[in-house]
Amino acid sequence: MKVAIPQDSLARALGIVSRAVPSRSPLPVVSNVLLTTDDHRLKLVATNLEIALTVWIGAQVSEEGTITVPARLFSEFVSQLKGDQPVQITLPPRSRQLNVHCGRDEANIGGMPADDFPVVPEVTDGQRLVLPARGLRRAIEEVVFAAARDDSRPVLTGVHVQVADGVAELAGADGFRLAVHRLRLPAPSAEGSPEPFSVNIPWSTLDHLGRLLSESGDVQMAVNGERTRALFRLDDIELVTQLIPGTFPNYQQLIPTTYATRARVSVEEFLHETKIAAIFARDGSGIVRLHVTPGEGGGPGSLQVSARADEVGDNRGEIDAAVDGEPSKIAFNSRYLIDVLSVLEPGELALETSGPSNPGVLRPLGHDDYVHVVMPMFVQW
């Protein structure tokens, strides 16, 4: 192998694929990154056996070749090189020592044969569709945090994606909260709309994907016929992931359709007051209390956000609210509130409640594509 490649391109590619490198693994070769010449490009691949990331970058290829090298060592070395000269990568025939040269810096890195590297599975059959990159990134941000992080119920560690009627609906839930985003798909091509299907994608996979998405362009998604793997393809990046088997809960029946009180408030002000209350809630089981009061005589109502902890102290903050319905009180976990308020775009939202023991619902105003349900916490008022 003999390749010349711009330092910034190589560093960027290594930064991307390194996200798939496990910190620990019983299989040493997966701590490496696979380097393979591919026509006039260099292909980099990394995997943790659950996801695989592949990046292609343009390069001057003088001799073909392939090898795997330690991902962390190679990435850290390349990132420190000066970018005014190309990185020269050389692998002599029948050698496992990769020579990396740039300007006045040079290193020899011991590698492992490419044949030992796990084969990245292909996704060639099944369903295919196109997703708008910007919309998908927003959908991931608004849903992925709600997926469960413990594997007591493995299916809840995934984000449920259901495609039907020109919409991809993403849902995440952990038993205490539910986030649902409806993403409209681009107009169907001449091949027609994809057949309805649903899959459970690991939340970590979508978290990786969200970091790769740009403000424009499209993402190609493919799911194999057995519903065991999915592929996401960007311009020069491919991500292949295993899917989570099992039946996702029927979350639609968990979304309240009526309310006794509806308060319209500013997202920014609500988040600000919740962060303040969370300081006191740390020593009070993380509980934040909300008290909604309608206005009198046509005046604005209010939303009071408070927290208290025995032997520590308490706080109260208040923001204006346009209130429909009766006064209400409800308590939530402060972290759950901060998580959802932090991902919503600036503007107004509606907080809908039906009593202190029923779930609360948050809906961004002007965006009917998102709804968030939070289970209440039981407190003594």
The other form holds:
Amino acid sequence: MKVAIPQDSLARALGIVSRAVPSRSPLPVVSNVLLTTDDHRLKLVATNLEIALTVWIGAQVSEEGTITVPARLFSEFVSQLKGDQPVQITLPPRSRQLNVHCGRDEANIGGMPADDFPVVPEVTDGQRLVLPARGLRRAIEEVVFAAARDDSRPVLTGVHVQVADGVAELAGADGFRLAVHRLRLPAPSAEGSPEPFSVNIPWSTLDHLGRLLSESGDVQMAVNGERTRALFRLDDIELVTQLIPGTFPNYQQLIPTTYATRARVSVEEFLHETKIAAIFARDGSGIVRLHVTPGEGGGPGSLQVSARADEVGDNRGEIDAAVDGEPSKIAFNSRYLIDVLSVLEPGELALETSGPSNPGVLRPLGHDDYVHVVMPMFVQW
Amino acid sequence: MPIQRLPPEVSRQIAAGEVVERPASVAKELVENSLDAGARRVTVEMQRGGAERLRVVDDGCGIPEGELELAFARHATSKLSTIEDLARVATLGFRGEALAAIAAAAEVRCSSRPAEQLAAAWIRIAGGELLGRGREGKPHGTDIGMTRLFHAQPARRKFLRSAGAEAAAVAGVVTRLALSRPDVRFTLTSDGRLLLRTDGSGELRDVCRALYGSAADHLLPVEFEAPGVRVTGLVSPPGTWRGSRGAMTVFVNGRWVSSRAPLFAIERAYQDGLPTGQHPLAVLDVRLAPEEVDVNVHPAKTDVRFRDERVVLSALTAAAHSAISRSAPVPAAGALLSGGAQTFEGDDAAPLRLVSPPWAPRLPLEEPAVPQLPADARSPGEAAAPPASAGPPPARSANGAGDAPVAGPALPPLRIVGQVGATYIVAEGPEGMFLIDQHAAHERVLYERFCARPEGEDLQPLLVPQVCQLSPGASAALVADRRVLETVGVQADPLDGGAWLVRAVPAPLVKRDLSQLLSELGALAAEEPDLPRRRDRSLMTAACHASVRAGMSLSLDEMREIVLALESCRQPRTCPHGRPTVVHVPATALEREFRRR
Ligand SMILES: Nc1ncnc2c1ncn2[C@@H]1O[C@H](COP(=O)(O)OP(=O)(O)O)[C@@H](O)[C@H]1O
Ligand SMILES: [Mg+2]
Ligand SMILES: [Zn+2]
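Counterpart to the form predicted on its own, namely the form predicted together with its partner chain:
Complete assembly follows, chain above in first position.
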């Protein structure tokens, strides 16, 4: 193998694929990155056996070849090289020593044969669809945090993606809260709109994908026929992931459709007050109490955010709220409030409640594409 | 072979003893009879723990009408007739005592129909007296119902435990028999509620699924042979653990073995990979030549004796070990993306970590990739022992937080330095270094909080109620007595098949393994008769589940929170179980170690 590549694109590609490299693996070859010449490009692949990341970069290929080298070492070395010279990569025939040469720096890196590297499976014969990168990034941000991290209910560690009628609906839930984002798909192309389907994608996969997405452009998604794997393609990057089998709970019925009290507040102010209250709610249960009071005589109403902890003390903070309905009180785990308030875009939201023991609903105002449902805590008022 | 009375020279050779002690022993004898009769389907129904009523219905060969009465005579059996037979018993029963003993202790109605008989014949016996007989229409097989165990022997009835405890014991018996016979369809109900149903598919894994839920899908097959022994069954891969040995079952020649030595032998196969207090799931059957086993030691017959126990124990270790190591790494190239989840390299490795965490090692048989502090790495010399200035740990008490004032000195204010082995918090105090066991410390904090928790406070309901799969025994115990759940503050309701629907948990238990918690609470409900003690132990169990585990790397903030809370505990120096939470290494000891003085 003999290849010359610009240092910056090699460094960037290594930065991307090494995110898939597990810190520890039973399979030593998996801590390596696979390098393969592919026409006039160099293909880099890394996997943690749950997802596989592939990046192609333009290169001057004068001799074909393939090898795997330790990802961390190679990536650190390349990132330190000066950017003004191309990186020359040479693998002599039948050798396992990769020679890396750039300007006046040179290194020999011991590799392992490419045959030992797991084969990245194809994702064919299933559904395909195109998603807008920017919208997908926001959807991921607003939904992934709500997916379960512990695997007592494996299906909930996935984000449910349901595609139908020109909309991809992403839903994450962990048993205590639910986040749903409706992502409008670009107008169908000549192939017609995609067939409806739904899959559960591991939250960690989407978390990775979210970091790869840019502000513009499209992402192509494909799911195989058996619905066991999905592929995401962004320009020169491919991410293949395992899907989580199982039936996601029917969450539509969990979203309350009515409310007794609706308070419109500023997202930033609500977040700020909740963070202050959380300091006083650190006794393990993290209880934050909310009191909504309608305005009198045409004045604005208020949302009071308070917390108290035995032996620590208590606090109260108040923000303006446009209140519709009765006065109300409800308590939440501060963590859950902070999680959702931190991902919402600046602006206004509506907090809808129907008594202290029924789920609370948060809806950002101005876009009807997101809803968050969270279970209150039962407390002694 | 027809039922006959055993000749005296044979019956004398058989270990005598009481076979009927409690409903579970009746269930065992009746179900074993069904299995000996070639049943493919066995249904067990109990009322109030089986003491009120216990019924076993099977589709086996039945008892011919002419032998029905004889079956209830002492030493009447169809399973052996000579002393030579005794050495090669292949059936589960052979003493011909069980039915006689049951009929002496309770009221029994037995209705049975061999396939070739046109109608079923029934008899009723109580206290050994024949009360009536007749015929009735029935599908072939045997239907034996026992009512009011020991109703005429109040002295013995006194020894029966709560309905929950007895139901759990019956469920344990049926569970083990179901595990030993995956080819038979078992159904078990308690007070009309279904506790267990197996499908008789012949696959052990299917029985395990009915018992242990989806954990069954991860179990590794065991196939092991050494001269004279064969071990088959399923064991869990490293990482799939339970908090008790309740999901470990060993059979020898199809007979359950109650002794614990075989369980330790299995655990040895996991070596250091087994976290303390955790146990694998295992269902293993050891096959030996019948001559190697002496089943004839005690009528309850769970105390199987081997000619050479070491052979059995080392076979169990080797069998489990080979299954685990075979499953270990190297997925075939094509099996990509089906492997277990790996942890990603964190973007922000906590800078303060002194030693990398020994993640619950997935592959205990391999060297860990990162050097870790050996468990017993302590500084040499006096510094190793809790020094005198730390004060003696307070005496272990049954109701810790409820106790009057703090035992042992309070903790000084501590500054967090870092974490060792993802298990201990290193802190600095006015007089040197403090090592804090993060789990024990958190457990203390939460235990005191649980004890002080007002009823109904900080309850976190679930948006989607969660289904937890329990063993039939644990489930039966909880059905019979839900007080342990109320104590802890878990709101849950039983479903069929040993499952429970959890609706709300106290905040500290959010996102914990609720199935395991409920299983342990169920075990407590069955085992602990003393109410205040049971209450206390359930709070300890809840605190243990809610606390951070050893092996979890913590952020500086998380460590600070635990230590701050520990400082304000009433008994900060020990965990609720009485183990120390803090070890103090005085500055003077450090100076001495470094020869500065
Ligand atoms: N469920 C059953 N189906 C068919 N036969 C049975 C059943 N239960 C008992 N019997 C007959 O009754 C006899 C006596 O049973 P038991 O008192 O349990 O003694 P043992 O099982 O030791 O022979 C058995 O040997 C068997 O022939
Ligand atoms: Mg018998
Ligand atoms: Zn514990």
